[in-house]
Every structure is written in structure tokens, then in C-alpha cells.
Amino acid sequence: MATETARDPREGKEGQGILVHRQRTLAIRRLRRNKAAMVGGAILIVLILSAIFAPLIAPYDPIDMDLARALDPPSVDHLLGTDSFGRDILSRILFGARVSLFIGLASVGWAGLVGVPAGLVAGYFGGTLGTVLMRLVDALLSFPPILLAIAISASMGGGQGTLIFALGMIYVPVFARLVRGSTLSLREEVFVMAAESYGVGTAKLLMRHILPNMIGVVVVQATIGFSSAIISEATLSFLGLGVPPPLPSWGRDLNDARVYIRETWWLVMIPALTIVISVLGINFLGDGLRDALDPKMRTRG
């Protein structure tokens, strides 16, 4: 009569790593072999780079004031001209980079760090403590984005702090609402029903099974959250809102040059351009990601 050889346990966590080093290696070549998020990769990296060495970059300070030069078009001295307080446009530029991208990345790991467990904590457990958290979260999509964020910047004030605050509420229903859906799915799946029945702990289960496999949704929607969080960033800059002056700002720049646009041109191009280029590179970016990520499309690959 034939015998089982026991099996060592060791190899299905061996197996598993392979199999999740293998699945890594194919995201990574999908997101190689996608130009558009190569474009997008390269693009953040220049502004990330570009906030971090601004003050070895940026050919002046960006709040020094020379107004005998104000207005100056682009020249040798000046490579984007100066703007009506006779600050040099391209440092402005460069550490309004350092603000924005503070402020982007900051609201939203702050969105990701309320949203993501008060949705897994909604998926998993249902009940009436699920129904409470998504009628807040909905009390919250209730209101217009924005708006919700001009309400929240002007009551506590203006700064980076509650700029962050502010920007983060618009993001924390959003991450709440995808991951609870996901969670929702998930909690069905196979694995997870076994891992339950094998006494696995809610925490381990939710840490370990459940919250890995929609790791690429969140990623995702952190990048669409980080790149809206700039535009915002800079809508409540222009209207007054946003980070104090003499701080540099895209939007606050922009708010300054309306009113030379007829005489001055480059003024408001210039933060415009530089706006829409980050904002498309961070997209572009969020959209390989998502197809790397994709279970389905590393499945074709």
C-alpha cells in the first residue's frame, strides 16, 4: 500500500514567494513597455527632484524683491522673467514644486489613512457599525469638493496645515467607498473563506489576505488623489486660501498675473504650463500603474 510523503510546509510559503516575485516581474515590464507612464515617471521625477535641490537650482531667492526689474520679460538674467513685484519667476517655479508636491502627497496619505481602514473596517464587518461609516462618508460626497474645501480653509484659517486637512477630507470618502466595495468582493474569495475557517484573526486576515489584494486600486487612486489634490491645491492658492504669501504658489501665481495677461502674457502661461504638464505626467503615470497592477492584465501578460 503507497504512502504519503508529508509535505513541509516551508513549500507553499516558498512557492507563494515565487509566485509573487513572478507576478512583480510582470508589472514591472508592462510598466516599462509603457511609454505613457514612462513619460509621466520621468515628469515626476524632475519635480520631485527639481522641489528637493530648489535651493541649489533657483538663480534667486524666490521672495526677494526687485522692483526696478518688475515685469521683466524673459532675458539672461531672468530666464522666465519676473513678475510685478520683481521676483524671479523660475525660483517661484521651483519651490512652489516643494509646496505643491508636499501638499499633494500629504493630503493624500492622510485621505488613505482614514479611508482605507474605515472601509475595510465597513466591507468586512457590515452591520450597523458599516452603515454609520458609509452615511458619513456619503454625508461628505454630499457636498461639492471643492466647495467643501473653501468651506473647511476658510473656517479654520489659511496654511499648510489646514490646507492638508482640507484637501484630505474631499479624498478620505472616495479611498472609503473603493476600498469597501473591494472589500466587499474580496470577502467572498476562496482564499479568504479559508483563511477564516483555518482561525485566522480579523486583524491578520484584514492586514495580510484581504488588503494586499486591492493594493493596486489604492495605488492608483492615490495617484488620481495626488494630481487632483494639486489642482485643488492651486484653486484655493488663486482664490486666497491657500498657503500665505510671500510663499511661492503655482495658484497664487497665477492669481497675480491675471491682471498683466494682456500686457504680460508669460506671466500666467508659465504657472498654467507648468500645472498641467505635472498634473498630466502624474496621470499617465496612475494609468500604467493601473494596468501593471491589474490582475486581469497580468493574466493577458
Second form
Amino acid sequence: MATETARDPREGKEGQGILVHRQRTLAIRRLRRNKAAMVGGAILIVLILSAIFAPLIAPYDPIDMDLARALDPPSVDHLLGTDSFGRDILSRILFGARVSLFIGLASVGWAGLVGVPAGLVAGYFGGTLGTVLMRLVDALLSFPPILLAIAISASMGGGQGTLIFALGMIYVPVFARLVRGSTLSLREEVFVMAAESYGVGTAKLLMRHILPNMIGVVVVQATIGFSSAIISEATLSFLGLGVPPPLPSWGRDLNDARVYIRETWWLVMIPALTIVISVLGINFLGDGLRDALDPKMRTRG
Amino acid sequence: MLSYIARRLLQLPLLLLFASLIVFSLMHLAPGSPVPLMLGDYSDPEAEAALTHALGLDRPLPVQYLSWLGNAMRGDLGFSVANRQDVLGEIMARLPNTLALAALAMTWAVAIAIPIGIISAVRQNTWVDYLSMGVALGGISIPNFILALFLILVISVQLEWLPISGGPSVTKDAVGALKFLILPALALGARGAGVIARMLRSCMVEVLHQDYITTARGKGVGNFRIYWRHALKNAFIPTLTVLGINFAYMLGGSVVIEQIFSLPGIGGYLMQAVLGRDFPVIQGISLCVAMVFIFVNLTTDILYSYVDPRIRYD
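Would you mind giving the form predicted together with the partner chain, to go alongside the form predicted alone above?
Once more the chain from above appears, this time first in line as the rest of the complex follows.
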């Protein structure tokens, strides 16, 4: 992608703008032809809509208990049944989408906010600062991700903020390493050298010339990070380290249901399938985005 | 290659130092002292002061870090706040169980990923390929704890073929423990199987287009031999790196899996420590796992540069 832009004879903002635009149109067209990616995108849209409109479409209050109707199987009153506290499962799933999407988005967002600048700085300036940054990244990567998140959230005590921080820490080094690699190769490109020789300021060079050219890989990485953040949030909530109790969370509902696995198997299946379908959908979309943005990578798994 | 290995080994102390710094800072992430958290409901000023002193938290941070690091290097990871047991001893007693679980998970992951990877590469862009890669993506997308619950539901609860949870330590009764490790290993290995199969497929696709394969075909070598002997050998080299990373990931995944299946490994020990806010244990386990992780990654990278001398790292 970057090389095409660089070799374009029409130097300057306008030429680049047209080319970037054309590449984007092509990428979108490729993405729309990918059925799996479209299914994934549809799943994500359904998730986003149910997260936004949960208060309107949910038939019950997700934290309203009705112990008389605890562990009811799916019925007309409660389409997906009730949990051990008599709470409506469908409503909890809908509201749970809010927690999952918000935590996933926020943790990937904060990871990008820290990781991308760190990678840019380490890749563009190098030197001692770059070395120290990358060794720190290596050190963060020497922990199994979920263990790091567990240890951090256990050390900081519960809460949504903690959870976002802990999950974000998994992807900070991933973003930093990816962006550093792209920066290193882009720094050698002719159009970057040209901009440098024109005396474009460093900040502007990084933001206007280098960053836009790696947006594709960053977006793909963010999609992958988003789906694994949803898994990690569910895992931590399942272990009792996730969002604090009144908030409905798929992972914690799954843990609550585990006790009744012999009697009410659907109680386990509903949140489990919700998590799996969501993650699968986002992964399909991520795979499609990667293929669309970089068709050369098609043969690669 | 030698210079690459030498450079990696030279980086090792710095990496370990930074990793230890991260582990050390775990205890100081939360504002204020972790002591009231650790004592929980039984907290009173006197007990707090005593525990603060016992953990050395009344000293300046750099001093605390250096003394903690010095002790750790001598194999002293402190004592558990919950039961005053030696942390390293407790970890070492449980580590074989976790390693056995991860090894078993890795074995089945590789055993299933290789045929899947080869078949989908050979039948590229046919329904066999799409089905296999769909299954592989499923393996990656299903979180291991959910797969564990599915397996418990079907195999333990419905079919009653295997026990739901528990089991002896592998160091005491390896054969008896095996029965309890099958489901956890299946759940833990699925993600790795998916990743390896996808990686192997793409490498095989590339290799199968190379000249030496055409030459082999021209010589009349049978398909089976081409796929399994000629192509697999080269296609497996890049897959090696994925293998190392996945083994390390399995160590992390074992935390959840051991918790679900009540297995006697370090994952279950960690969760026990997390719920009890037993910081020395959390730190000790994090440090030990990081060291295993670093060692596994280093070994795979060195192995990689050994089996493929064309690789140049800079």
C-alpha cells in the first residue's frame, strides 16, 4: 500500500489523496464481496444496536429479581428463561452486550492511545529511548496475556476502570511493536524522505505522512484486539475479577450458571453461545478487513 | 546465527530485569498500601503495621525492589500471607501438573493441526479447505473456558465418560491423573490447534508452489510422499515459532482451565491467591511463568535459526 503511494508520480497532497481514496474504495468493494466478513459485520451491528437500545428492547430490568420464578426454562413470559435469582436472561444478555462492547472498545482504545505513539517514537527516533521502550514492550510480552490481566486486576482491586486498564495492558505492547515495525519501513520510503527534506516538522511528519499509511494494519490489529478483549473480559468476569456485580456480564452469568450445569444446561449455553457468536463475527470481519486492505496477504492464514 | 544467539542471550538479563520490575510493581499498582486489602475484614492498625513490616513495605521502594530481586535470585520468593508456606516450594510442587496439562494440550493440538493444515493446503479453495479453516477459526474464536463447559456438559454430564473435575497430582499418580487431564487438555489445546492449522496451511500453500516440489512431481514421487516428506518439512519451519508462543499461551490459559476442572496446578494456586489477595504468591507465580515464557520463546527462536539458517534477524 505504502509503496504504491510513494511511487505515485503526482507528488503532493492532492495526488496522494486521490490514490488513498481509490484504494479505500477498492478495499471496501473487496470487503463487500467477502460473505463471511459481511456476516461478521451484521453480527457486530446487531450487537451494537442491542447495546445501544437495550433499555428499549429488553423485556425486563436485567437486575430485577423474582425468586419465585428462579431457574424457569424458556417460556412466553421469559423468552430465554430466568437465572437462579429469577432474572430475565434475555434482558441480561442484551444489557451484557453493553458491558462487553464498552470494555472491549475502551481497552483497545486505551491500548492504541498508548501503544501507537510509543511505537511511532521508538520506530522514528530509535536511540536509547527506542531501545528502552522496546525492551519494556518485550518484558510486557513475556507474560501470558490473561495472566498479566489477572495479576493487574487482582492487584488493583475491582472496578470497570481497573478492568479496562488491565485488559489494555495486554495490547499496548502489541500495538507498539506493530507500529514500530511499520514506522521503521515507512521511514525509508521516498515520500517520507521527501517530506523530511522539505523541512516538514517531526510531529506533522508522523501524524500526516507516516500514521495514515499504516492505518490499515492498525485497524486490523484493533479488530483482532477487540474480539480478544471481549474474550478476556468474559474470562475475567467468569473468574470473578470482571465488572462489579450489579452490572450484567456474559462471563459472570456463565459462572453463575455453571453450578446448575446438570439441571439447566440452557443457562450455560445461552451466554456461552452469545460470546462465541460475537467473537466469531468480529473475527470474520477482521479476517475480511485484512484481506481487503492487503490483498497480497490473501494466501496467508 | 551464532551472533544472533549471542545477542539474544545478552538481551536476556535486561529482559528478565524488566519483567521482574513489572512483577514487583504489581504490588504497588493500587494507590495506598496493599496491606488492608490483604487483611480484608480482619484489618486493624496493629496487624497492618506488623504485616507492613514483615513484607518490608515500610522501606523505600528501590530498597524493597532490590531486596525482593536479590531474594528471588537466591530462590526465595517469600512466604504466602494466607498460610506462611514457602512460595517457591508451593509453586514447584504444582508446576509439573500445569506443564503436563500444557504438554498434553500441545500434543493433541499439533497432532490434529498437521493433517488439517496439509489437507486444506492441498485442496486449497475447495469445500474441504473452507470447512477445515472454518473449524480452525472456530477453535480460535471459542474461548477455552467456554469449550471446557461444553465438554463438561456433553462428555461428563450427558455421556458420563470422563470425570468432571479433581484428580491426583501427576507426580503422585501419573496414570490416574491422565483421565482427569483429557478434557482440560482438549479445551486448552483447541486455540493452538486452530492457529497452527491456519499457519501450516498458508506455509504449505507457499511451499507447494516451489520448484523443488515440481521437480519431485516430475521425478514421479507420489503425492503422499510429496506432502508429508518434501513439503511438510519446509512448511513446518515457520510454524515452529507459533508452536512456542502457543505453549506459552497455554500456560496462561491453564489458570482458567485448572480453576474449572479443580486441577492441582499453579493456575488454580494463582486464583486461590488472587481471591485471598496473597500478593507474594501472585508475584511469585507471575515471575515463574514469565521465566518459563521467556525460556520457551528463546528456545523456539534459537531452534528456528538452527533449522532454517537462511533466517537473518536484525
